[in-house]
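Have a look below at one chain only, the form predicted on its own, in structure tokens format.
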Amino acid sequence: MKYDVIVVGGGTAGCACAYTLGKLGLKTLIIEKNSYLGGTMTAGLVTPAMNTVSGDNTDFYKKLIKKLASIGGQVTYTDGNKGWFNPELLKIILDEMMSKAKVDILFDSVVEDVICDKNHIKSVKINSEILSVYIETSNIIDATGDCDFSKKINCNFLNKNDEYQPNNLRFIMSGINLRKFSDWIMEFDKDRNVTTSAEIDGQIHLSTAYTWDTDKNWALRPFFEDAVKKKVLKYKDTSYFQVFTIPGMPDSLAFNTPRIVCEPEINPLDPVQRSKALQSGRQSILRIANFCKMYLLGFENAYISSIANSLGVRVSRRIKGKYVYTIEDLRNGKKFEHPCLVSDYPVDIHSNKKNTSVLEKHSAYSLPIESLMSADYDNLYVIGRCISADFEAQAALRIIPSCFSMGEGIAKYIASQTNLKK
């Protein structure tokens, strides 16, 4: 059994990459540890995707949005963001798209062993309940998010022990009277940079937020302060609160919270720390859900309907690539001969301390294809949040549309190199 490309990890970047490879005629396999595709978008309940020009430039993203919209799983919000999607319906659409691109998938599977010849990867051994076999490949894509594959073959990395961002654990509440909540919150909070609402395709869609930072006069602040005083919430629960509606779920909200605040910050690569973060996050979710029912109109009959299966990890390992992309490259808008994406998303660094998070806006910038190439192996590529970039630059590049662009960009590069060899 041999493939042109094996994609290890069927998450955001991995799906875009595999689909594009398949459509370009390369024999492609996805190895996915979960029983479904989508990664942070499905297992992590990260919805909606952030709004950036990289989404407008990615064919895979455009196709995905169109397919989701056809089954009621996508809307375009009032700010023009097309990335409001339904995580459960996304699982179905991703399966369908991979099938049409003739991409093979092995679910519930991990890479157990790798055979290399010096700096060239020749084959990988798959371990699952139904299959244990070596599979040959011409190219490997590490789309695991944490560079798990690259770690297995002793690649060099850029990450430092003090370069972390707080993790979060997203969840969904259902049984909400969204019209009642929308009418109330729009009247209560007049700041349209924070709270917005609209009726789209017959469904109420909205977003609102609060943080413990004092740079804004948050309308919801008195409620959070009162809840802490009455011990409904712990102070750490108030660090970050953000909600979004979900297409096709007319009584539900997706929570981009809780931010799991710890001192020191959690190392997401440490299984003990990661396990404690999951436990802490679920306890916080219960408190936040109770807070919503007590303080927010429309939540009287609401309940927790889903908790993410995985932590929301913003940064972990980063590969040392043939080019290390820096924050100076981003700020200066440095041009490259072979860009794999163009984006304008801000440098977005969450902090576990009040008033120290960063949201630094810049004009459009590009990322070179060489930042997706391992410095240690000639046929290993890395996509997603674990690319070759410094800490600050990665904080701008880690979002869903940019990961889509990375996946599509490296797929087109590999296809072009494959054709040159034929």
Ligand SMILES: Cc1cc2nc3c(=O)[nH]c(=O)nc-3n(C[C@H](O)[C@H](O)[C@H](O)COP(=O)(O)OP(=O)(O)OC[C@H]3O[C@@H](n4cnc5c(N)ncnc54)[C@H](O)[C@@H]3O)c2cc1C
Contents of the next structure:
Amino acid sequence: MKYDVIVVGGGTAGCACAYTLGKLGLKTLIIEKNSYLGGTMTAGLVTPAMNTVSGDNTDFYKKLIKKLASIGGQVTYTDGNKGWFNPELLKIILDEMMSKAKVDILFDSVVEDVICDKNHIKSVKINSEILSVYIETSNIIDATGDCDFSKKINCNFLNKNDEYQPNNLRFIMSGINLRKFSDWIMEFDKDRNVTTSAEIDGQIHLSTAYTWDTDKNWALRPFFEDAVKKKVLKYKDTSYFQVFTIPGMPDSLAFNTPRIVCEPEINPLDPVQRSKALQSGRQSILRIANFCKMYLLGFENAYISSIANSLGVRVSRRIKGKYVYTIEDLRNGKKFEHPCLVSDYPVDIHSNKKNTSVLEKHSAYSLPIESLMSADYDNLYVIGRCISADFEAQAALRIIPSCFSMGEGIAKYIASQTNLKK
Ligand SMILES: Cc1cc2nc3c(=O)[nH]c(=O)nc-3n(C[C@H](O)[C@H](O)[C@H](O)COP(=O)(O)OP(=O)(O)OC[C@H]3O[C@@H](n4cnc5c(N)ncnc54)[C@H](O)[C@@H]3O)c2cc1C
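Can you swap the form predicted on its own for the form predicted in complex with the named molecule?
Entire complex below, previous chain first.
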């Protein structure tokens, strides 16, 4: 068994990469530890994709939007963002797209062993009794988010001990009367700084937010303050609250909440700390759901319908690549010979303390393809949130559309190199 490319991790970046590789005629295998594709978008319930200048400029994203829309799993929001998607339907569409691109998938699998010849990866073995053979490959993509594969073969990393952001555990509430909630919040939030609503394809779509920071005139502030006073919420639950509607789920809201704040910050690579964060997050979800039912109109019959399977991790291990992209590169809009993405998404650093989160806006910047190439192995590439970028730059590059661009970009690069060799 020999592949042109093995993609370890069938998540956000991994799917874009594998699909493009398959479409370009390369024999491709995804090794995915979950039993479905999508990673943070599905297991982490992270929806919608953020809007950037690059937006839907990858073929993968365009195809995905079209396919999701055909089954009622996508809408274009009022700001022109096409990335409002349904995470459950996404699982099905990603399966379909990989079949069409002739990409092989091994679910419920992780790499158990790797054979290398000096700085060249030759084959991998997965954790299956039936498939207890070494699978040969010409190239490996680490798309695991945490650089799990690269860790196995002792690559060098950039992350330092103080470079964390708080993690979120996302969830969905259903049974909400969205029209009632929309009418009420639009009337209530006179400032309309963070609240928007519209009827799209016959469904109410909306978004609203609150944080404990004092930078905005948050309409929901009196409710959060009252709920803390009455012990419905703990103060830490008020750190961050954000909701989005989901296409095809007309009585549901996706919560980008709770932000799990701890002092010191949780290291998501530590299984003990990660487990505690999950437990604490689920307790917080129960309190926040009760708060919604008590304080927000339209939530009278609402209930928790889904809690993310995975902790939402913003940053963890980052590879040392052939090029380390820095915040200065981003701020200066440095030009590169081989850019793999263009974006204008801000540097978005969440903090575990009040009034210290960062949202630093910039005009368009690009990322060189060399930031996706391992410095240690000649056929190892890394895509997604674990790329070779410093902490601040990564905080701008980690969003879904940028992960798609990285995946598609490296796939095209590998295809061009493979064709040269043939
Ligand atoms: C709380 C939160 C909110 C966010 N909000 C937004 C938002 O609103 N919009 C936006 O655009 N972006 C948002 N982001 C950012 C974005 O969702 C992520 O950064 C991005 O999806 C990460 O993509 P990835 O490909 O790096 O990792 P993932 O999508 O997580 O993919 C990694 C995949 O690798 C698999 N895997 C891991 N280890 C192994 C292994 N050892 N073997 C095999 N498989 C493995 C995982 O199961 C997963 O499928 C948010 C992130 C977080 C955490």
